[in-house]
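This document opens with one chain alone, in structure tokens, the form predicted alone.
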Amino acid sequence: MNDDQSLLTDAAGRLFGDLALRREEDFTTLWTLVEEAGFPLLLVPEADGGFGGRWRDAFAVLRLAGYHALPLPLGEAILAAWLLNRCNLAQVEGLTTIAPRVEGVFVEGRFTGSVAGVPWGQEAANIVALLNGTLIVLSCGDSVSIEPHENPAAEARDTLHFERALAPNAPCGIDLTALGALIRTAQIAGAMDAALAQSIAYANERVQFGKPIGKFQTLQHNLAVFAEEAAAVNCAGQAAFAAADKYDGVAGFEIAAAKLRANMAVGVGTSTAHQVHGAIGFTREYSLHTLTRRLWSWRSEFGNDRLWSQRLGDQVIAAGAAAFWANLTERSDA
């Protein structure tokens, strides 16, 4: 980590930690603080008014967002700004998020249809969506109606309907699902680390049969496995973000491997965390659920185990057995 990234993560850690403590406050108030700090423009070049960061920087920031269970769509806003810049579209005012699912038609610059699973769609000013190789920018003020929905972590995942909404657009060959999965991988890495730290702290504080439960060998073993899973997600995530830097965001193999590995780790990490905490871990008053409910939600967002297993397998089969090891070692040098 260089000096610039250290300054970036220090600032992010302080801000996100403060916002996590204020999660019950008004959304607009919290988001304004993030926007004023410039984090949504992290991947936009300085010449275009952004921070000029790399994907590696985005991993460090989004990992901290996951660690603090930040109740804001920072990853989505970072991705939306990057997509607009990469496709030579102007940045737009206000919170801009992304649409994981799109159904409809885009004719003569106008979109009719719906976008679903939109993070904080009710709060957003704009939505970036990808339809048949075209990136479109929808103003939420043009929506016909909004259906509020939530994921298991109570994060907004709304559906918005549009009727002949005028939308700036540009050709785009980017895989939005893959980049969404990349963001979720970084958040999962951070939340896994936070849940592990909280579990270790509780194990060292909770006394049973005259000594901290963390002294029992079985529990130590379970926490060690948890730590291995968290480390694996962090390694896979860093490799995927490094590949995104190398291949300008087009890193399908690395992203598939990272998201699949992260999804697999979530089950082990969350079950261990709740087993260590016992009944208290399931209470709303205790903070563990802010991490584990997000982990359960993020595991299925932007591709579940089946999707990424299929994509990974398809790429390996297409390359052929003789190319497997050579491709794997070459990509690991990203």
The other form holds:
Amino acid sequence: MNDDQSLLTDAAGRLFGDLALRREEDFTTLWTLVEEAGFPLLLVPEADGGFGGRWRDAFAVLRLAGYHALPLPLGEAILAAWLLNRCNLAQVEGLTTIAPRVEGVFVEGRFTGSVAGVPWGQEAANIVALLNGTLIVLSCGDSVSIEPHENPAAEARDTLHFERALAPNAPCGIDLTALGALIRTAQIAGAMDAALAQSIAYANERVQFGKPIGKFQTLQHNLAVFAEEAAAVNCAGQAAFAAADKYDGVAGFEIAAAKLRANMAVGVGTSTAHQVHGAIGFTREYSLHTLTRRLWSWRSEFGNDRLWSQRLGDQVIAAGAAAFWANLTERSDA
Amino acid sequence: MSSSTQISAPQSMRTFRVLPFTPPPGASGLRQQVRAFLADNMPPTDAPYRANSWTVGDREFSRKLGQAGYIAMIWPKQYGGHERHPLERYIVLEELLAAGAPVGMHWIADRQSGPLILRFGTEKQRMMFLPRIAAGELFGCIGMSEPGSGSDLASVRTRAIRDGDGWRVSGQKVWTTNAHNAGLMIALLRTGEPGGRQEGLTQFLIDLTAPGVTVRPIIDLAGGHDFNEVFFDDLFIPDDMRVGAEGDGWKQVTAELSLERSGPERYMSCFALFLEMVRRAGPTPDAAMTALIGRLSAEMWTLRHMSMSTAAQLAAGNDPTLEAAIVKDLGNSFEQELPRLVQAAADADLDLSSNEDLARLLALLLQISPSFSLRGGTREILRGIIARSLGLR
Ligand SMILES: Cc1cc2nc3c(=O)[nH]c(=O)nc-3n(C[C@H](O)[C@H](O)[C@H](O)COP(=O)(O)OP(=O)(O)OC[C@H]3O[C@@H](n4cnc5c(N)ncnc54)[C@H](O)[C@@H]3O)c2cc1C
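Would you generate the structure of this protein in the form predicted in complex with its partner chain, following the form predicted alone above?
Every chain and every other molecule in the complex is listed next, the one we just looked at coming first.
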């Protein structure tokens, strides 16, 4: 980690930790603090008024967002700002989120249809969506109706309907699902580490049979496996973000591998965390669920195991066995 | 703790540190050199020998690797080494394993016997052994386990007793991989009081051709001969073949185990089987096979980055005991599960008694994969090490 990055992570860690304590407060208050700190423009070049960060900086920040179960669409906003910049569209005022799913038509600069699963669509000012290779920027004020929805972690995932809404647009050859998967991978890495830390702290504290339960070998081994899975996600996440730097966001192989590996780790992480905590972890009062419910939700978002194993499998099969190793090494060599 | 509590990791908790793998410039050129070398020199091997190939020995091939400068890559030139960067060595190792090259003859000497001598040995010992190891002419083996001491290595019983300017040894080592090919064993022996623990252990260099040494094969369940039992009957070891100070054996062995556990061989033992499965799947496999190939690729890609990160830790002079334990345990679980998954997903008519490459690779790996989570420290011992780093022990 270089000095710039540790300044960034120190600032992010402090802010997100503070916001985690205030998670019951209203959305706009919390979001304003993140926006004022400049985080949404993390990946926008300095010349264009942004922070000029690299994808690997975004990993460090979004991992912390996951660690603190930040109840805000920071990854989405970072991604939206990067996409606008990358497609030579102007940045827009207010919270800009992204649309995981789009249905509809875009003709003569106007969008008719709906966007679904939109993180905090109701609170957002704009939504960036990708439709048949065209990036469009919808203004939420133009929507004709909004259906609020929530994922199992109670994070807003709204549906918005539009009729002939005028939208700035540009051609865009980027896979939005993959980039969404990339940000979720960093969040999963952080939430896995946090659930691990919380489980270990609890295991050292909770006494049964006259000693801390963490002294029982079965628990030690289960937590060791949990730590292995958390390590795998963190390593995969860092490698995928490094590839995003190398390939300017278009790292299809690495993102597929990393999101799939992250999805695979969620099962071990969440089940071990809850097993170690016993009944207390199953309560609304205790904070473990702010992590585990997000992990279960994020495992589906921007591609479940089926989607990514198919896509990754397709890539490997298309290249053929003889090219597998050469491709793997070529992509990671400088 | 309420639902709006900030998570703070326990002070004593250590987790996997990720370090970027940054070899000196020219890494991909080095890969091409190794691939060209293999194209010219790799002996024609039968499919099953390309699996787990770091236990498959070929004297002639090891000598050629030595001549080409692919053994002892990071040792000083005065001992026959090539003063390359540790991450260049890593690149060469993974290329050799990916190709399924038979590197078992020199693997242990290059990985751990040589580095141990370099670090703790005397100048005389270095001159005596290192150049021959580097040349691919002298091979090594690890004399740690005994019939009564497996996981509990500190309970080693075989004693070395002072006798003039040397030591007398009677006793036995077991599971000694490569002892039937090796000229050199690094043995962990008890020089302190019988019944002692860590403190009374010392390492020695044992010439396996000396009188008083008997090597007997142990045939594994698949009919292979890789490991042995080694008996010492009133063997004399000159004191100048002691490595490090008397009583320092445990400390040295711990350093050695980090080298033993951290390499790419800990997740690549079944790589040949994976490739053969992809080859057989052809361009249009069904969805289940495609998904399995995707899943295994994701796991392998992740393990490779974890292994490279651990190599970078080692190269930076950090102690990667935790990272090595994590990569080995996760890697072993992966390579152990792979044969089962291939067996489950292969064509329903795949016949394990047939001569097809996939069948023969699978048949072999189903049988030898239980050893992956035993050799080099068992799964349970590794998880204990990880739990200690997490602050649970
Ligand atoms: C293919 C192969 C090659 C080998 N090559 C070498 C070699 O070259 N040189 C060498 O010195 N040794 C070698 N070994 C030996 C290897 O290091 C030992 O097998 C290993 O350390 C375990 O010892 P053990 O077999 O005596 O099993 P044990 O220690 O008896 O263990 C049996 C079971 O009990 C578990 N167990 C033991 N203690 C605990 C505990 N405290 N908590 C929980 N579970 C526990 C173990 O994990 C294991 O599952 C080799 C082994 C194999 C399989």
